[in-house]
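Form predicted alone, single chain, as C-alpha cells, below.
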Amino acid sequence: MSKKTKTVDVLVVGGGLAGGTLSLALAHGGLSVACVDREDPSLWTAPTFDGRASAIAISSKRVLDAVGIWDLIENETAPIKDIRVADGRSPLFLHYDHNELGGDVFGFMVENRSIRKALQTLLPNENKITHLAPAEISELVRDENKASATLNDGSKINAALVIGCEGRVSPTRESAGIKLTKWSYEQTGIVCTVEHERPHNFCAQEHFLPSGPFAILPLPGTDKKPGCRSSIVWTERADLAPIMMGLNDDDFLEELKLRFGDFLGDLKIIGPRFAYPLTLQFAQSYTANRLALAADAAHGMHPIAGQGLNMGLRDVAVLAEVLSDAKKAGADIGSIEVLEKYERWRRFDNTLMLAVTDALTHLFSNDIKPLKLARDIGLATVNQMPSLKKLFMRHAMGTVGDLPKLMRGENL
C-alpha cells in the first residue's frame, strides 16, 4: 500500500482483543474495514507481551463464536462452573452454582494471548479486512464527507468512519479532542499463572482483602495436570506494589501463599509477572464528527468484577449491529443519526458498569470493622436469596439488558 490511496467503509485504529473482533464483526456485517494496529503482531502470543486472563461471559461467547474465534481458543478455555466471593477470612460468602440456572456455565476464563493468536490468523485472511500491523497514522482528518488518515508509510485510508479502539491511551480520542474523566484507586494489579496441586473444580474464587480484592480464576490445565492451573490478580497497594514486584522468585512465591491460601495445596509460579496500574476512566462522549469509541478508549474499570472486556465486546456487538443495518438501509454510516444510536444503547449500560465496580472497589478495600461487618452479612444474605442470586448470575453470564443479535446468539 506505500504510498496508495485505499477507500474502505471503517478504518479500525487498534487491532486488540476488542478492535480485531470488532474488525472481523464488521467484515461479517458487510463493511469493508482497514484495521490498523501500532504492535507487531509477531509479538502478540509472547509469553511476556500481556500475561492476563480474561473471563468470557455467555453473550460475549456467542460474539466470539460468531466471528470465527471461539472455534480457535475453544480448546484453550477453562469454563466458570461456579464463583464464590468472601471478604477475606470470613465464615460467610457468596456462592454462585451453575447448577442453579439448569447447568449453563457462567463463562469461560481464557488467556488474551489465545485470543490474540486467532485474530493473528483470522484478521489477515479475511476478504473484507486490510491489516495493517504493525502500522501508525501519522495524521487523521475528518471532515463532512469522510475522514482520512495518512499512515508513517506515506500511504492513505479513506473512511465513512474511524472507530478508535487502541486501548485506554487512545490517540485517536486524543485527536479528536474529546476529553477524559479519569482517577486512579492507587492500586496496582500484580499478575501471574499458577500451578496448584489439587483441581480447582472450574471455579472463579475472589477473596476481598484490604489492599483490594484477590482473584483466583480457574484456567485449563496440562494433559498431566488437568485443572491445576489459575491465573491470579492480586489487587495490592500502588506503594507496596513495586516491592512485590521486586521480590525474589521464593519470597514473592511465600506472600502469594499468605494470600492464597493452601485450599488448592502446593503452588508453584509458571511464566513472569506483570503489574498493571488501577484506575477508572470514561470518556466524556464516545462520539465525535464521523467517529466513534469502543472498549478501553470509551471507557476503562476495576477489574474487580471481570467485566471489562465483556463491556467492550458489547460496544464491539451493538457497532457492528448498528453500522450493518446502516449500510443495508443505504444510510451513511458515519452520520451523526447513526452515531448517536450508538452511543444511546450503549452509555447507560457502561456508566452503570462504571459506577458499580467503583462502588464496590471503594467498599471492600478496606479494613473497617463496621462496613467489613455489613459486607460480610450482605453476602450472607444475598446467599440465601434465590431470587435475587439468580438475577446476580444471570448478570455474571451477561444475559441480562437490551442485548445485541450477536450476544443473543444471532446473525447480523
Ligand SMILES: Cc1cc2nc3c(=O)[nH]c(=O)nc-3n(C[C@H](O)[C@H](O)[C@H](O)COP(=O)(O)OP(=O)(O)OC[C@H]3O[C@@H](n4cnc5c(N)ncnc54)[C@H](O)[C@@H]3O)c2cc1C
Given for the second form:
Amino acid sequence: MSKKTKTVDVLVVGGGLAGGTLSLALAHGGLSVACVDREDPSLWTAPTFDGRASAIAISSKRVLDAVGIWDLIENETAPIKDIRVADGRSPLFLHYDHNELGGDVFGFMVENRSIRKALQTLLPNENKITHLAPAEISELVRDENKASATLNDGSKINAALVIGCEGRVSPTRESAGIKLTKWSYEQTGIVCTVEHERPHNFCAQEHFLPSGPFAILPLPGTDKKPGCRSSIVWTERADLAPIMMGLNDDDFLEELKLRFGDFLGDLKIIGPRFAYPLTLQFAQSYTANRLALAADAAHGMHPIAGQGLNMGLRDVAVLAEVLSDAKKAGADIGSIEVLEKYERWRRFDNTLMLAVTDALTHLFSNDIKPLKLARDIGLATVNQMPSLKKLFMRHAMGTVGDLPKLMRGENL
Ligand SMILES: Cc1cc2nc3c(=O)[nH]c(=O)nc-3n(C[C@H](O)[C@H](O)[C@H](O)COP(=O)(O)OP(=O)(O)OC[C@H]3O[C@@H](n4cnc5c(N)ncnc54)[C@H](O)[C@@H]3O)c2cc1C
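Same protein, the form predicted together with this ligand this time rather than the form predicted alone?
Every chain and every other molecule in the complex is listed next, the one we just looked at coming first.
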C-alpha cells in the first residue's frame, strides 16, 4: 500500500455544520473517520463567510453537547424563551410562551460562525478523525467492498462507507446518479444582523408579509447592550431581492425598518448582508452502494420554520447510532442492511417536514384576502387551544418523534 493511502471506516465529504458534527459523533461512537472539506478552515470564521444564525432545537442542542461543540459555543448562544407569529399587521397572532411548558426554553439561537469556530478547534484534535481541509475529491469509486477516493493532491482514502454532506450541491450524490427533485420558491432570504435600542427579551418573532416571512431572531447582545442584537431573515421576491441588496446602507436600513417596525426602538445594521436563493429539494434516495447522504445533501427546505439544520442533525444522530451499533456488533457498516435502517428511520420524518414547510410557505407568502382571513383565524384559534399549542411547542423543541440516542441525551 502506498504511503499516501489511508484506510478508515467512514469518509465524510463536506465538514460543515452537519458533516463536521457527524465526523465528531462517529469518532465518539468508535469509528475512524476522514473528513474532507473543500474550504480552508481559516476562512470559516470571516465575517463574510456565512452570515446566518440558526435556531437550534433542544434535541439538536443535545447532539452538539454530546460531541463537545456546545461547551465551546454556550457563551455565544441566546435562549429562545418565547415565539410570536403574526400575519403582517393583523391583531390576531400566535404566542408560544416557555412558561406554558414548565419553563423549558424552545431552543437556542447561535451564529453558524460560532459552530464553525468550534469545529475548527475540535476536528483537527480528535484522534479518530483525519481532517483534510482545504481538499477536494477528484475521483470516487465504489465497489462491493469499499469506497475509494482520490484527492486533488493525489492521495487516496479507502473507506467502508462514504457519506455526502456537501450541502445542496453534492458531487457525492451526483456521482451515484441519485436524482434530485427540486423547485424554486422564486424567493431570496436576505440575512443580516441588527442592533436595536431595546432588548428582545429572548423572543423570536415571525411576521408573514406578502413577499414571505420576515423573522427577527434573538442573539446574545454585547456587555454594554445585553439582549439588543438580532439576526434577520427577510424573505423577498427573487426579482426584488437584487434591488434591495444593491441599496446603499441608509436606504437598505429604511426598507428594513418598514418591515421590522419600531417595537425594539432604533435600529442599526452590523456587518454585511447576505442573500440565499430559496428552494426545496430532495434526493430520491438517501443511500446507494457504500454511500449515504445526510442533511442538505439529502434534503433542503425553506427556512420558514428554521428546521433545515435541525433535520440535518437528526440524520447525523441516527447515522452515528446505526453505524456505531453495527461496528460494535462486528457487522459491515457499509452493508445494504445497515444503510436501509438509516433510510427507513429518516426518510419519512424529513419528507413530512419538507411537506409542512412547503405548505406553510405557500400559505403565508401571499396577500390573497380569503387565505389571509383563514390563516389569521387559524393562528388565533391555535392560540386559544392549550393542548394543540403544547404539541406545536414540543415540535419546535424537537422532542417529538422517534428520537435517536444522542437527541435523547444518551451516549452511543
Ligand atoms: C436564510 C437561511 C436561514 C436558515 N435558518 C435556519 C435555522 O434557523 N435553523 C435551522 O435548523 N436551519 C436553518 N437553515 C438551514 C441550514 O442553514 C442548513 O440546513 C445547514 O446549513 C445545512 O448544513 P450542511 O452541513 O448540510 O451544509 P452546508 O452548511 O452547506 O455545509 C456544506 C459543507 O460542505 C463543504 N463542501 C461543499 N462542496 C464540497 C465538495 N465538493 N467537497 C468537499 N467539501 C465540500 C462546504 O465547504 C461546507 O463546509 C437556514 C437556511 C437559510 C438559507
